[in-house]
Every structure is written in C-alpha cells, then in structure tokens.
Amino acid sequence: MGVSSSLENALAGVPSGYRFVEGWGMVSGSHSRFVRPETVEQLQLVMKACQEEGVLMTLRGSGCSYGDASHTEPQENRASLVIDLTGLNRILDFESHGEGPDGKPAGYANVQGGVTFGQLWKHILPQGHWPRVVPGTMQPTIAGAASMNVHGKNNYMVGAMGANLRAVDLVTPDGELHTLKPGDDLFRAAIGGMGLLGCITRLEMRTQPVHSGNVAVRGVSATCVGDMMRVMGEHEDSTYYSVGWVDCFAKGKAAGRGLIHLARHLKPGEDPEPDKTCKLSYQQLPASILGFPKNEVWRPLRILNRDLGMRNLNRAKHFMGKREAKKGEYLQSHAGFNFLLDFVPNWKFAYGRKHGHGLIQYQPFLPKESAQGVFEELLALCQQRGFVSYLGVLKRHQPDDFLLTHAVDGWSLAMDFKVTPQNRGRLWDLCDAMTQVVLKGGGRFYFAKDLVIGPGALRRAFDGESVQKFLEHKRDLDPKNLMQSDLYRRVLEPYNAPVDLPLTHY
C-alpha cells in the first residue's frame, strides 16, 4: 500500500527507495520501502508525518540483529516504512578526561545514533580510550546496540550497554525529542526496548582509558562446561574480559569442553610503544587468512559447513587450544581480541546464500545456580536431535534493572544453527524443547539474537510487572501503535492475549 501525500512531502529531499530488508542471519526478511534521514530534523518530520497518517514505522541500524528486530512484513491495508538510521553518523564530541559514576577515570563520547562501533573506536583509540562495552563485531550502530542493551566479553565486570550511558536523546512517534538519563523510568524502558518507543538519535557513552593498543591475553583449556565455568568464575575479579569457546560436538564427560580467553588491559608503562600500538594502522585486521583474501574465505568455509567438517574443525580447535594454553600470556590488539566476528567478512555466507538458507542463534541466559545443569542438558538434547551447534560461546553476566532486560546474575551460552528449507521444522521443534528446559531453569532470552521464541516464553521468562510497565510506556508514547517490527508482532503484541501462548514461534 502506498504512503500519503503529506508523508511524501516529508520525504522530499530525504534518501529513500525500496529494497529487500533482512535479518543478519538471512533467514527472515521482506521487501520494504525505506527512508534514510541525514539530520535529526528530517527524522522528526518523517516520524510526525507517519503518526499523522497512521503509517507503521520500523527502525533499522546496520542490520546486525540475527533475527527479525529490524524488518517488517507488509501488513494488509497498512502502509509501512523502514527508517534507516545509518545517515545519522556523526561523532559530535569526545571528553577524554572525566570521571565515571564509580569515581574511576572515564571518557565520554557524544555520538549520533547511526555511528558504528568501528567509527567510534577508530576516533578515540589514538586518544588513549576504548569503548567500555563492545559486541563481537564493530559493525552495529551505537543506537541499535542501546536498543538491544548489548553486552561484551566484560559484562560481568562493567555491565551491559545501558549501564555505561550518561544520556540519550529519543525522538518519539509524534516527532518530539526527549533527553533521557539514568534514573528516568523512560530510560529504563528505551534501553533494551527494541526501538518500539521511538528512535534513539544521540548517546553519551562512557569510554575506558587505556595505556596501550594491546591487551594481554591468556588461553586456558577446559575439559567440560563445568570446568569452563569454574575457571572463568575464579578469574572474575582479576580479568577485564572473559569468554569461552565451546566444542558442542564433545560428549560424555567432555561435553562442553573448550578454550577460555582471559584478557586484561596493560598497566601504565607495560607497553614501551603505546603511541605505535594505538595507531589505527597497528589495529588493522589481517588482509588474508592462510593465503586466502579475507573477502573470499567464506567460500572454502562453505565446504566445511556441515556436520563432519565442523566436527573436525572443533576437534582441531580444541587441540590447538591446549597448545595455546601452554604458551602463557601474549599480546593482541584491541580490535583483534574484541572483534573476532570481523576476521572473516560475510562469514555467514558459508551457511548458504539461497532462499531459506542461513543461520539462527539460540542464546539463553541462566541464573548461576542452574546454568551448568541446563547447559549440559541443552548440549545433550542437541546431539540427540541431530542438531549440533557449529559455534558455541559461553559468557558470564551481571543483572541490571532495565524493563525488558535479558540480564541475569549468571551465564549465557550462544549456539549457532544452520537453517535450510529441509531442516527448519525439526530445528524449530528443537528450539521449542530447549526453551522448555531454559524456562524450568529460570532463564531468559536476548532479542538481538532471537528468531524463535514466542509470547508464551516471554510471559514465563520475564518479570510481568516490568513488561506491563514497558507496554504502558508504549501506549503513552505510541497511542496508534505505529512503532512495530516482526519481532514486536511475534513476541510482544500477543503478550496480553487471554489464551495459552506458544513458547516458540513457527
């Protein structure tokens, strides 16, 4: 359905068009009209016109959410618009000498919402700072990350994205701009709010002073998932980063074996050449891997991207990890350590580029009391059903008080699964069975990665009072219910239906 003349007037001079908009995992998406505002004023005019004309709005940053958080299926008799925020991509200011709420030295980057983590670290590292929270790739926008309250390998140490923000600007569907700060109830709703209350256009984000362009890394080989959790727990107070790679193919007593990476920032004077290591040229990721140009590495990976190949690759990584653990501490650049997912551009293409092919990630968050038992049960269940995750990642977490938070005082296990038209139904059945196990263990889910949970899982996993508060904010700020996405219609819109709701969305 077309859009009104008043909206067309608002779109005049603003880049727009039609394109296929899909989730990062390539499993979901739709053809949509999009607009890419280049100023906050353009965005305000577009959103206000959409509200006046009843046009549905879906917000999108770099499109790094694995599932359906930033695209929308056309709705019958309803015009819709995907608002691309990547045009709002200016770094406005940077304070390199400040103090955080904990009294420790800090910097603050004042950025527009479409700035990516890559833009940010390249701007501040030569000035001796690093973003306090980064995901495993530098591609996401800062506003998109705040809308999902993303976390990094140091979540147990510094919290998630929202805990490291000093202020955000939010443009609501009526085109009005609001400045929100920690302590505001609306701040607690907008951070992690999936872009359903309005558009975050500006953020003041805390940064970490660093004395080197390197971190000191140590590998520790773990014999099983329980051993991995024990080692990571023992080092919580002494390391700034901690992450575990899990071999999901291992069975029996070796189930969940893997390699832990512990890392710390270098102390003043430890790096004899900090000016050199903080240069962008030093941080460049390698241009080739094993002789292959990086842009083409996904092609040989596609040959390995099946059970036999990935079983052998995981086995080889496990034994190489044992060797790495013997060499002790070594240095690695900030970019190299933090952005592992960027080593191979478009590595997701190894999962297939035809319609219906791709990957999903299933990442439950479990309280520390139940996490080990649940993870062991999930790994066994995957093997029994014939769907072993090709990549498993274990992290330690701390709780927070955002309304739709996934955070717990516990652990998460991220598992990637290959999707094909032939296996999709059986894979979703597995996800349903895993969700039942997670819910029994008191677990939660992470909307930035999810494509499978249904409203029943949300109802059982998340605090009901917090969800209702969020929905009240949405009714107040978006009375016409125009801020939507496929994720919203899958999980939140049916939340209050007076029926038994499905745990998994098929």
Ligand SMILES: Cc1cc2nc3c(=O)[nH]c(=O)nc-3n(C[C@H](O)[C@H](O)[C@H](O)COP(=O)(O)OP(=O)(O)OC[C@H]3O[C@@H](n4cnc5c(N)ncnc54)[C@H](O)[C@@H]3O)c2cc1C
The other form holds:
Amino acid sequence: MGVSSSLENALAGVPSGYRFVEGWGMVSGSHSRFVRPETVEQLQLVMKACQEEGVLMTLRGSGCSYGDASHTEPQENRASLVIDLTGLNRILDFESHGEGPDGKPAGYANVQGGVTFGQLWKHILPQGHWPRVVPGTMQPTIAGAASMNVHGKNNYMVGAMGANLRAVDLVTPDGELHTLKPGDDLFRAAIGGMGLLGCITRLEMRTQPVHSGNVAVRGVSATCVGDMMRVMGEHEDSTYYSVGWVDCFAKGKAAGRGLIHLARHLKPGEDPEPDKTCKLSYQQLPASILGFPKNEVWRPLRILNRDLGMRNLNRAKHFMGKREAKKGEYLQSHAGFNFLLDFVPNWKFAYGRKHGHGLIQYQPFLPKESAQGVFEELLALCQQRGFVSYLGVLKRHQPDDFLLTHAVDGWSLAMDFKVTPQNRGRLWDLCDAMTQVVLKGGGRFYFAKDLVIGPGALRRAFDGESVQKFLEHKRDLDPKNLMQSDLYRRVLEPYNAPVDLPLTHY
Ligand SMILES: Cc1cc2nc3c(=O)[nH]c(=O)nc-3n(C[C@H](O)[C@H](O)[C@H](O)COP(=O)(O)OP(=O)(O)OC[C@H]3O[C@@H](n4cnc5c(N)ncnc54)[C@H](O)[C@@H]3O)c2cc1C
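Alongside the form predicted alone that was just displayed, please also present the structure of the form predicted in complex with the ligand.
Shown next: the complete complex, the earlier chain at its head.
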C-alpha cells in the first residue's frame, strides 16, 4: 500500500525510495518503502506526518541485528515506512578530560544516533580514547546499539551500552524531542527498547582513556566448557576483556573446548610509541588474507562452510589455540582485537546468497548457577539433532535494570546456524527444544540476534512487571501503536493475549 499525501509532503526533499530491507542473517526481510532523514528536523516532520496519517514506522540503523528487529512485512490495509537513521551521522563533540560516575577518568562523545562505532573510534583513538562498549563489528550505529543495549567482551567489567550513557535525545511519534538521563523511568524503557518508543537522535557516550593503540592479549586453551568458565571466572576481576571461542563439534568430556582470549589495556609508559600505535594507519585491518583480497575471502570460505569443513576448521583452531596459549602475552591493535569479524568483509555470504539461505544466531543468557549444565545440554542436543554451530562464543555478563533487559549475572553462549530452505523446519524444531532447556535453567533471550523465539518464551523468561511497564510507556508515547517491527509483532504485541503463547515462532 502507498503512503498518504501529507506524508509525501514531509518526504519531499528527503532521500527516500523502495528497497529490499533484510535482517543481517539474510533469512528475513521484505521490500519496503524507506526514508533516510539527514537532519533531526526532517525526522521530526516525517514522524509527525506518520502519526497524523496512521503510517507504521520501523526504525533502522545499520541493519546489523541478525533477525527481524529493524524490518517490517507489509501489513494489510496499512502503509508502513522504514526510517533509516544512518543519515544522522555527525559526531557533535568530544570531551576527553571528563570523569565517570565512578570517579575514574573518562571521555564523553556527543554523537548523532546514526554515527557508527567505526566512525567513533576513528575519531577518538588519535585523541587517546576508545569506546567503553563495542560489539563484535564496527558497523552498527550507536543508537541502534543503545536500542538493543549491546555488550562488548567486557560486559562483566563495564556493563552494557546503557550503563555507559550520560544522556540521550528521543524523538517520540508526535515529533517531540525529549532528553533522557539515567534515573529517568523513560531512559530505562528506551535503552533496550528495540526502537518501539521513539527515535534516538543523540547520545552522550562514555569513552575509555587508553595509553596505547594496542591491547595486551593472552590466549588460554580450555579443555571443556566448564574449564572455560572456570578460567574466565578466575580472571573476571582483573582482566578488562574476556571472550571464549567454543568448538561446538567437540563431544563428551571435551564438549565446549576452545580458546579464551583475555586482554588488558596497557599502562601509561608501557607503549613507548603511543602516538604511532593510536594512528589510524596502525589500526588498519590487513587488505588481504592468505593472499586473497579480503573482500573476496568469503568465496573460498563458502566451500569450507559445511559440516566436514567446519569440523576440521574448528579442530585446527583448537590445536592452534594450544600453541597460542604457550606463547604468553602479545600485542594486538584495538581494532584487530575488538572487530575480529570485520577482518573478513561479507563473511556471511559464505552461508549462501540465494533466497532462503543465510544464518541465524541463538544466544541464550543463563544465570551463573545453571549456565554450565545448560550449555552442556545445548551442545549435546545440537549434535544429536545434526545441527552443530560453526561458531560458538562464550561471554560473561552482569545484570542491569532496563525494562526489557535480557541481561543476567551469568553467561551467554552465541551459536550460529546455517539456514537453508530444506533444513529450516528441523532447525526451528531444534531451537524450540533448546528454548525449553534454557527456560528450565532460568535463562533469557537476546533480540538483537534472534529470529525464532515466540511470545511464550518472552512471557516465561522476562520480568512480567517490567514488560508491562514498558508496554504502558508504549501506549502513552505511541497511542496509535505505529512504532512496529516484525520483531515487535512476533514477541511483544501478542504478549498480553489471554492464551497459551508458543515458545517458538515458526
Ligand atoms: C557480526 C556481528 C557481531 C555482533 N556482535 C555483537 C556483540 O558482540 N554484542 C552485541 O551486543 N551485539 C552484537 N551484534 C548485534 C548488534 O550489535 C546489534 O544488533 C545492534 O543493535 C545493531 O545496530 P544497528 O545500528 O545495525 O541497528 P539495527 O539492527 O538496524 O536496529 C536494531 C534495533 O534498534 C532500533 N533502532 C535503530 N536505530 C534506532 C534509533 N536511532 N533510535 C531508536 N531505535 C533505533 C531498530 O528499530 C531495532 O530494533 C553483532 C552483530 C553482528 C552482525
């Protein structure tokens, strides 16, 4: 359905059009009308016109959420618009000599919501700072990340995005701009609020002073998932970053073996040439990998990207990890350590580029008491069903009090699964079985990654009072219920239906 004429007026002069808008995993998406405002005023006019005309709005940053958080299927008899926020991409200000609420030296970057992590670190590193929280790729926008309350490899140490924000501006569907601060109830709703209350147009985000362009990294080989959790747990008070790569093919006593990376910032004076290592030229990821131009590396990866190839690759990585663990501490650039996945651009294409092919990620968060048992059960379940994740990543987390929080004092295990039209039904069945195990263990789910969870799982896993408070905010700020996404209609809209809700969305 087309959009109304008063909205057409608001769109005049603003970049807009039609395109296929999909989740990062390439498994979901649809052809949509989009607009890409370049100023906050343009955005306000567009949102106001949508509100007047009853047009559905879906907010989108860089589209790095694996599933359906930032796209929308056409709805019967309702016009809809994807609002692409990447045009609001100005770094407004950077204050390098501030103090955090903990009294420690801090910087604060004042950025528009569409600024990416890549843009931000390139601006602040030459000034001796690094963002406190970054996800595993530098592509996401800061506002998109705040809307999912993303975490880095140091979640246990510094909290997630929301804990490192000093203020955000939120434009609500009526076009009004609100400045929210930690402590405001609406701040607790908007951070992690999946873009359903309004559009975040500006953020003040804490940054970390650094004394080098490198971090000191140490590999530790782990014999099984319990061993990995023990080692990471032992270092959590003293190590700034900690992440475990898990070989999901290993069985029996070796289930969950892998390689841990522990990393710390260098002390003042430890790097004799900080001006050199903080230069962008030093942080460049290599232009080629094993002789292949890096933009093309996904092509040979596609040949490996099946069970046999990935089993061997994981095994080789485990044995190389044992060697790495013997070499002690080594230096790696901030960009190299934090954005390892960006070394191979478009690596996801190795999962297939035809319609219906792609990948999903299943990343449950488990309390520390039940995590090990649940992860062991999940790894075994995957193997029994013949779906082994090609990449497993273990992280340690801390809880927070945002209304839709997925966080726990515990651990998450992220697992990537290849999707094809042939395996889709069986894979969703496996996810259903895994969800039952996770719920038994008191776990939660992370919607930045998810495409499979049904509303019943949200109802059972999340704090009901907080979800109701969130929905109240949504009714207040968005009385016509226009801020929607496929994710919203999948898990939140049915939340209060007086029926048994499914755990999995097929
Ligand atoms: C390779 C890879 C690695 C990743 N690693 C991690 C990781 O280590 N840790 C982690 O936590 N996540 C990780 N992610 C997930 C990613 O960080 C999140 O999905 C993030 O939200 C993506 O931001 P985006 O700008 O792409 O937003 P999108 O994916 O486009 O949107 C995300 C959500 O934000 C909303 N939104 C977008 N812009 C705005 C705005 N201006 N105002 C309000 N709402 C808005 C959307 O409606 C949607 O609900 C990873 C993703 C990839 C692809």
